[in-house]
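A lone chain, given as structure tokens: the form predicted on its own.
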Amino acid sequence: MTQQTKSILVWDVPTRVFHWLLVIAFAIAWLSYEDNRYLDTHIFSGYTFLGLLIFRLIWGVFGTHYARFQQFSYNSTEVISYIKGLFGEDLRHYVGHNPAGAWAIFALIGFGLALTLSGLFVLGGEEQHGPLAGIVSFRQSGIFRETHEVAAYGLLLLVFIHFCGVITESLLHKENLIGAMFRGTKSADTESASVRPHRLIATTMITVILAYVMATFGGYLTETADQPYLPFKGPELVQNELWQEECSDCHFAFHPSLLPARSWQLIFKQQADHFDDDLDLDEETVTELLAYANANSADLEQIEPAWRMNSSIASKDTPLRITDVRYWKKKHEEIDAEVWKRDSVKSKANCAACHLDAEQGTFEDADMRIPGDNSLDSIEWLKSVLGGAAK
């Protein structure tokens, strides 16, 4: 005798919105990870991902029947029995999450929390931004970066396993589970009832995220050539008028945090032969400039670039050019030689051509754009992903 079935609403609208927004947030975070110019995009997607996980934890307690954790909290015996049944005659159909899928959900949430929380520590340590800024030092943040990367790859593996499981069950039960997560409906026996859609909650979720998008990237839409938008603002570094005056006569006035104190000491000691030029500075001027350089050198590691520059210089080395430092070379090695010849750049010493906060000396990762580059800046990249309108 064939059991009668009907189509019911299993996945409420907030659950479906959560699911697909989580997929989009993870994809954007993954694609924006490698290029520091998109750090604002990466952090935006990370915060969105964390916010969605927090919502799911709450919804897993107070949500509709099939979304509640209590409804799909299976033990290991049930999970093993279900998996064995996939390859035997005891193939069981579940209206909500099956035991294997339930464990995958819990694992995804666990790895997702590990990913986002470790990311907050990386943001607070390496970038000195976010709610955890200053809790860990630049050097201590390394362990959190490793955790962040392991969690990301672990989550990617779980997503792949989850996807394979969905495809397998769809084929075995002849039921489109991917479509069900879009529609929300599945086939069930006649005794099962539909859940409430809760459209208002879903609408609120989408509205909040759209508001967050505008709060994060709206500055790109209102920026001007004279006032470009800076996604991040670093700490206010000490400036010196005499330093700016003397250094900017010939080139960009590099902030002393880009080289260790010993380098500045040697530069002023050899001022008569400063890259084939004589600085001709009197003793009083040298004393003031050197005092400023020593008090604000890379040794203090006030900002991330200072820490990274200082960490890449061997204690026995005393570089005189910032462009000779290993970290600087690594960060700029992928820039095409043609870029340095552009009229808006002209020289590797012209930091301000690409770094919008170069004069402040902070060199925040997302505050950089290569002039005349055809590659996308953060807002154009995000628009290409979301299918937004042209700038």
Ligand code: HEC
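For the two forms, the rigid core is made up of the largest set of C-alpha atoms that agree within 1.5 Å on superposition. These figures come from a predicted structure and were not determined experimentally. Residue numbers count along the first chain shown, from 1. Compared with the form predicted in complex with this ligand:
When the rigid core is held fixed, the Cα atom of residue 206 travels less than 2 angstroms between the two forms. Annotation for residue 100: C-alpha shift under 2 angstroms between the two forms, rigid core superposed. Residue 176 is not among the residues whose C-alpha shifts by 2 Å or more between the two forms once the rigid core is aligned; its shift stays under 2 Å.
Having seen the form predicted on its own, please provide the structure of the form predicted in complex with this ligand.
A lone chain is what you will see next.
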């Protein structure tokens, strides 16, 4: 056993800030993945996570002594003998990472990279957002989604193992390692020296992340009821003035990307009996509207909803209603019957009541809010806190 004689600074400030921000980003990503409404938050945590990992890779080469990968690159014999030592007499103390812990850290970084990079592919493929938009197709995105999910569970398991390891080490050496990751100090022999804290780099890291928080969520603070903040802007879909004029009087003008071309053709063919109404559009008008519908229909799969709607319609079917399509039904089945009856909603066809970007036709996951549901309480709270702080 090494003689423990003094306490030195082992973890510099950037390493500690990295560690705890990574924990927070990971937790936020897990909390926000399920509900589509929070996709913006999920993506925010993903980018933060990736940014932190990249920082750590750089810091692993240029950072302070104990943060360098070189310092804790142990081979398998060292790991095995360390673990054996835990159960025997030869309990060794390491000032930096112990060999088993070091391996866990490399695995954590590896899985973290797999997780965030596959996430970028899902974002590009399914949502057509991010750097890979337009490069990955909807159909290719399935494999990346699976990778993303496996990596997420794998990382969760690794975090658990890492945590158990930390607890075990702490008990065996009677040294609080969790506390050490906050304070940065550990006990060491006399030859070891403290590392430089590098506070400026840590401050820069936090500033950059705060700026990113403001860039992502600042819009919620300035939004008004008339101009709600759209965290996601979808690709710009083609609009048509005549379509808007002719189809928006009796109901919200559905974007053509919500139904396949054969459905629109049938709708116009049966325009004299349009859900019991006679649209009575002249030939010229029908020609223009149909040309627009054909050129922007769901079978072109230009955006995620179009792709999903189209894939859930059997090729022999020609639905006349968007609300009859399987994908639409599936996405809305969990909404309470009471919600549909609210004054602010009233009809299933009133897409714009819940989808802030319904007019644009993009139906981005994060641009959806059920009116009257105050799931945004946390934002209201944040607003009041920030408003108070500003005063």
